[in-house]
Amino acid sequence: MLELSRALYLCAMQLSENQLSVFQGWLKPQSSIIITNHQNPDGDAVGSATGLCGVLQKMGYQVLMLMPNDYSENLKWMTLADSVRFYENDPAYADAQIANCDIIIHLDYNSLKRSGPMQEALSASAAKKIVIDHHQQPDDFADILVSDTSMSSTCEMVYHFLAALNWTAHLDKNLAEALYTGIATDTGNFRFSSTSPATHNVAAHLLALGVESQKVASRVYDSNTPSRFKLLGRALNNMEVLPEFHAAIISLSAKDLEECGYKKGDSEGFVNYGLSLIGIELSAFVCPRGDILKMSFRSKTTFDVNALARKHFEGGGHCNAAGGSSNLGLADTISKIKALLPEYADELKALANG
C-alpha cells in the first residue's frame, strides 16, 4: 500500500501549514466543538461528520454532531448515529449550543444558506469556524477555508486532514466505515471522474482498518422498502426523454409521494436512472419537498450542471452533480427546464456524440 507523506496530504487537499497550525491552536482541553453539515445530509455529509467527530472524541474533546434535519434510514447503521442531534427537533437547544461553542466545523457545504434553518444561528455565532468541503464557489464566512473541487468527497478530504495532523491512528473500523461510505457514495462506487489514485489509496487505508466493502454497500443500497420501489416505478413512468437534447427529466408529484407512502430517503438516487439511458448526457429530477420543489441534476461527462443550477435554480454543487430549487409548480418547473435546453443543445450533442 502506498504511504503518502504529510506534505503530500497537505498538498492533496490544498491545506497550508499555517491553516493547520491555526486550527491546532484553537484546540484546548476545554474546547467545545460542533460539527455541522448541510440540510438533508447524504452519505458524504454523515460519513465525514461521524469520522471526524469520532477522532476528536477519542482525543478527549467535547464534540456535538448537529445536523439541520434527519437523514435516511440506510445511513443510520453508522457508529455515533444515536448521538446526532437535529436542529429541527429542538431549535432552542441547538441555538444555545451554537451560541456558546468554541469551534464550528462545517463539513460538505460551503454556503451557510445550505444549512437551512441553522443559517441564522451559525451566522451569528462568534465561534471559530473552519470549512472542509469540495463543492464549487465557496462563500466567505469561515476563519479557515479548506476547499478542493478536485476531491472525490468531503470524506476523502477529512482523511487527508487527519493524516496531515498525524491523527489517523485514532481511526478504528467503525469510523473507517463512515469515511468509506462517503467516498463510495459520492463517487458512485468509484465510477465518477472525481475518483483519483489518491481516492483509491485512501480507500485502501480504510479497508486495511477492517472495512468490509460488501457490507457497506449492502447497508447503503440493499435497504429498499416497498414504498421506495413503488415510488421508483412511478418516477420512471413519469420520465420524459428528450433525445434531441440528450436529456431526461424525471419527476414526482405530491400525489405520487402520498399514494406510494413516501418515507425520507425513498427518492435518493432516482436522478441517476436518466444517465443510464443510451445517448443521455443530462438527467434532471424534480420532486416536492415542503412548500418548494427540490431538483437534482447529473451529467455523464463534462457538462457543468453546477453552472446550470446556480444560474437558473438558486443551487449549485459539482460539475457532474448539483441541486437546486423552484417555487414554481411542478408542470411549470418542468417547462422551464425544457425551455432552457435549446441554450445548451450544441454542447450536449457534442458531448453525447463525443
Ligand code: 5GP
Second form
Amino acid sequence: MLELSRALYLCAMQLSENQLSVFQGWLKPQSSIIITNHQNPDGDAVGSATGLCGVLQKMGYQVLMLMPNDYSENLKWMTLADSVRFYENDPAYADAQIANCDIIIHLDYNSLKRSGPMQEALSASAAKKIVIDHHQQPDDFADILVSDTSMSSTCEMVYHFLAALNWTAHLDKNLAEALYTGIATDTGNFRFSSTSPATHNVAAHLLALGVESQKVASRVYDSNTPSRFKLLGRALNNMEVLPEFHAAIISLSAKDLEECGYKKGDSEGFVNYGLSLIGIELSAFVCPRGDILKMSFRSKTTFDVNALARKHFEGGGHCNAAGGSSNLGLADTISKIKALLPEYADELKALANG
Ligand code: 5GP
Ligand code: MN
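Next block, the form predicted in complex with the ligand, ref. the form predicted alone:
Starting with the chain above, the whole complex follows.
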C-alpha cells in the first residue's frame, strides 16, 4: 500500500483541520476558481498549478490557471496547457477574471509582489484567497495561509493537501507527472536537504500512478539549446571566484545576452555552477532582465541566502536558494556583492571548514 493514511499526511505538513474545513466550506458546485503563481513560473509553479487544477476540474469546478507571464519551453509538454492564460497577454481579460472569481489559490509564492503585474488585481479582488507555499516569511494577505518552509516543493504540498482532503483518487498519470516535475526540479532531483521521507513517499505514489520519470527528466533537462550553451560559456568565463570568502559570482551582460541570442530560460540554473566548485559556500548570479538586474543566490547547508537577498536586494526565497534584483548597473551590482562579503566572511569560512 503506497498511499499513506490521511492522518500521516496531515502530520507531514503544517496544515490544520480548521484550514481544510474552511477551504471546503468555500466550495460550491458553481464555484469559479483561479490558480495563480509567481512571475517566470518554474517547474514547481507550473506543476503544482496543473496538478491542483486537474483535480478540481475533475471534481466539476470551473478552474483557470492564470500566470503572470509565459514559462519555458521545457515545461510546455505538461497537461492542461489549454487551461492556462498569461496575464501579460491580455491584462483586461485577466483583470475581469480575477475580479469575478470566487476563490483564488496562490501557489509557490507568498507575497503578492511576486505576481508582478497581477498584484493590484489580486489585491483588489473580493474572492476568498488561499496560499499554499514553502518560501520563507509569508506576507499576510490570504484568508488561509498554508505555509511550510520545511517542504521540498509546492508540488509536494499540493499532494499532501489533496491527500488530507481524500482527493488523490482524482490524480491520473498526467497530473501525477506535473506534480512529480515540481518535486524533482525543486529538490535538484531529490538531492537537497529538503528531500524528506515524506517527499519520497509522495514520489513513490506518483510513480505508482504511472509517472515515467525518465521521460519527465528528459523533457525537462535534455532541452539545451545552442544559445544556452553559448551563454553558459560566457557566464563561466565571466565567473569570479573569491576563495577568501568561499564565494563565486557569475554574471552576464546585456551584450553577452545579445551576442549569444539569449532566449527566455537560457540562463536557468547557471548559478549552481558556482556552488559546485570545491570550497565554495555561496554562489551569486547576476543577469539583466528588462530594465533591472535579476540576481540568484545559492548556498550549501545553513548559510541563509533568503536573509541576504531580503536585506540587500529586495528579494527572498529559501535558506539555500533565493533571488532578488538590483537597479544599479552590472559593475556596481557586482561591487555591491563584493563589498557585502566581509560581513559574512566568518560564517562562510566556518561553514567551509566545518
Ligand atoms: P531563482 O534564483 O531560481 O530565480 O529563485 C530562487 C528562489 O528564490 C525561488 O524559490 C524563487 O521563488 C525565489 N525568488 C527569486 N527571485 C525572488 C525575488 O525577487 N523575491 C523573492 N521574494 N523571492 C525570489
Ligand atoms: Mn517552489
